[in-house]
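The chain below stands alone and is given as structure tokens, in the form predicted alone.
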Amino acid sequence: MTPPSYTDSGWQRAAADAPFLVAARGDEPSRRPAWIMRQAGRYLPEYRELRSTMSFLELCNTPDAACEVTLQPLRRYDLDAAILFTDLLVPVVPMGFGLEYNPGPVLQRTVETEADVDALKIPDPETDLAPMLATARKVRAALPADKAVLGFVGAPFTMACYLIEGSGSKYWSKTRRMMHGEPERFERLLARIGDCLAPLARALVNNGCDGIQVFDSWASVLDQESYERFAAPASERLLEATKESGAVAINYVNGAYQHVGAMQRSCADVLAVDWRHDLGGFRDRVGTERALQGNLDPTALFCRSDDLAQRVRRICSGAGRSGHIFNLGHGVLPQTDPDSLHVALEAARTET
């Protein structure tokens, strides 16, 4: 397979018959494609070795190192897509927020007032996020045309959670207080976040990404009405920007069974389903016109090999051969035995 090439209009993306792209179109590929959320990371000893030499943000912002980490799992496993090694919150730095990881993310200030919303800076991806784009180009150049390159952005609701709270939270109560108590301000914040991230989604595509996944990690705390009013329209803007750029748009909403209807109404090419759903039942609900991604429980990778393979086969059987991209329902856990992914991927490949 020949590698993609560079043209004046941007980096060419994966070949049209790449398994990931065929499945994303809802068709039946030559084999069931697979990639794993958080497939590059702490469960791999080669990642831990590199990570010991620099901080997390240094790693994200050093293209050679970030490219190396992105490619590490593709050397171990026969995966069909590489997802760029970075973090949802990397864009908040050029948006005007100091950021450190201790070990989780901590922002040096938060959004509280109307003035705080207005003060959010809109990054220029080509300058403010140049290392991320350089990583995308390096990864694309290193891979053959049958492998897809994926970028990602945080859904505006999830990004708002961090901007308002300043760090992780269990219930995101401060965020929800603003949403309900000051809905107009909250909608303006979501719109401003969209202003910041839509150019990044387009730039990632223009620099070699075949698809963009919009991660809504925290929408599980929202009731259906709130999700449909606030979160879904804000995510839709990023999905639309991705599609308009000519790439696959993946909509991932974690832990959000109550939001299936809204997910189905999104413009996304691929609906990424968390592990709490029965994928066969999800397929029955959305039909065959939409590609599905997922959805093995990450902790199932701790099962015995025969039990793990059986779980994977049930998922793949329920999803069907056409329009299915095998994945976890969330990210691989740091304590995971790397060999368990071989078992899961082999089971996914052999399920007809």
The other form holds:
Protein chains: 2
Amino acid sequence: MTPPSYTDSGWQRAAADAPFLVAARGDEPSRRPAWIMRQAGRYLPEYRELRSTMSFLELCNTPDAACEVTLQPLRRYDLDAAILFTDLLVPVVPMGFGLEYNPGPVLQRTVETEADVDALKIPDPETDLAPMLATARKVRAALPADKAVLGFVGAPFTMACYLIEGSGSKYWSKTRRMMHGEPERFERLLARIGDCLAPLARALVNNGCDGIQVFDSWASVLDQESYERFAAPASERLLEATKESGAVAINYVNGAYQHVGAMQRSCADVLAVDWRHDLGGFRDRVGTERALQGNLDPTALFCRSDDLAQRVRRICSGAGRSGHIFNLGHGVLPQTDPDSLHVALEAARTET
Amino acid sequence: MTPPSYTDSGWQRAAADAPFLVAARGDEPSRRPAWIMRQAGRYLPEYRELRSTMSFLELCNTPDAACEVTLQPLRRYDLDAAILFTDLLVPVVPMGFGLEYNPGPVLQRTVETEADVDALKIPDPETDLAPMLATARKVRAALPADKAVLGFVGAPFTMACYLIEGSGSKYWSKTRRMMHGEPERFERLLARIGDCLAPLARALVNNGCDGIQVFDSWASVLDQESYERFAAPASERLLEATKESGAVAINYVNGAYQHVGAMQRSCADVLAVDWRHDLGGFRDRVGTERALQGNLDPTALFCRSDDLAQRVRRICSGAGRSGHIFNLGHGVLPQTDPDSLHVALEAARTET
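Please give the corresponding structure for the form predicted together with another copy of the chain, as opposed to the form predicted alone shown earlier.
Below: every chain and molecule of the assembly, starting with the one above.
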């Protein structure tokens, strides 16, 4: 696929019968749609080549390069959606936090006090995150109408984890300590993060995204009560903003198993879960009307081909023919053999 | 409490009516028993003082010091069990792996090939882990018969994570890659780890432990099918060895929510779960005959006292008066205010 030349005003949305959009409505598409979390990334040699010429943040903030990286997996695989190449934490820079990748994210300061919460700046996406919006327009213009373009934002709980701890953590104990010890402050922080990201979700839609995935990467550390009190309502606001803008809202929760009840009450069009949840069991719980997305274990791409194909078919058959978007349950790993994705996609498409 | 002087032959087991043992049988004890995962550790100033005089591994391997540290929390709190001060990874040294703490564990080599699996040495606990056994005898001799002494071993899956990756990880992707890509090798590794640890579980019982907790700290990264195929049978072997030796077998699974079905089929006397599972819901599933242990969120110790007490009471009331051992759902954090444990224990004891 050679992308057509790009003109900044020359994009149009995906068609209503694009397989991704049909499945997102819960209907039966012409074929089972598929995309892969972190499909643009280090497992692809063509990505590594481009990445070797600039830093990760430069790549995110250079629309031509970010667009090229976004399109790379769609040239190699027969996917139904492109997801913008960027990072959950890119918006923290205009929120007032210096950011480096080393290789994981490191914030130059963290949120502790009330004053820190109040000091969070609310970015204006059109100016402060202009490169991300330009990338969205470029990608949308480059793709035919049967492909969807997806943007994403971090769920407020997951963003709070990074803002409080400053870098990655296994259990996010400092975050949970604030949540339990200063629950009002924590709620205000989540609300403030929502103030920062809801305009971005809307702007991404207005600049070409057909859907927005809200990534709650760290809800896995929460008990049900805390998820329902703190994390779910904060995510809901971003999902609502997406829907009000006319795009598909995808609620991705990593560690979803204990939060399925709360997810069912979400307004999201699509419920997306990590690899640990049996998707057939999830389908039994949510019924046939809600779209589901997922959920192959990324490390299952290291299985022998016949085992891999069997696992994919089991997921697809459990999810059903209508309202299922095939994906991994978490991002593809850098060590993945790119050919294994052909095996997985072929199996997803041939399962009826 | 001043421990009586110790003579190496002078220990006897906990009495059959010790609250811990009564609850472990599923019966109603004279009071709700409680112990706290990582109750001996950095949150206690008396621990930090002793620890400042020697390295962590030295402390584990010096019976007088390890016994003292094991007893510290029982002097400060009215607990029903002591758990030996040691680490899951101490046995990897006689298994042939150099080990440092920096501050997390770092192994000097890792397991990759078939030959690496075959090369795992099976320790003789009486010689290779003699300090741990001496600590067990000392602790047992120092405590009255209404207190239980617990030892622990790592679940083979969790041990495999460390042996394959060499240090901590969020998702243990390398481990899961071997599991999916080389399932027979992975099963042989788990079996070999079981060969290494079953004799240790038996030796700990023979040297004074009234119960053994099998710690599956990382089952949280597994889908149900993988847990049932790989992790559960390997843990089962250690639980069986414990029971055959006449001690209480505790099956602790972190990330238990998706594995509750498999846990119910375990031979363990006590099922112990992390903080993310609602213990009342767990009780509804397993019925009243099985003992449960847990499961306060360690970060809930940072709650205001009334909130903390309320959370503890809800856990205890959900678990019921019989067959419940109060504990955290994961280890106590170093930053914890020692006084918060008094609040939690008081609430656990007054909930009827």
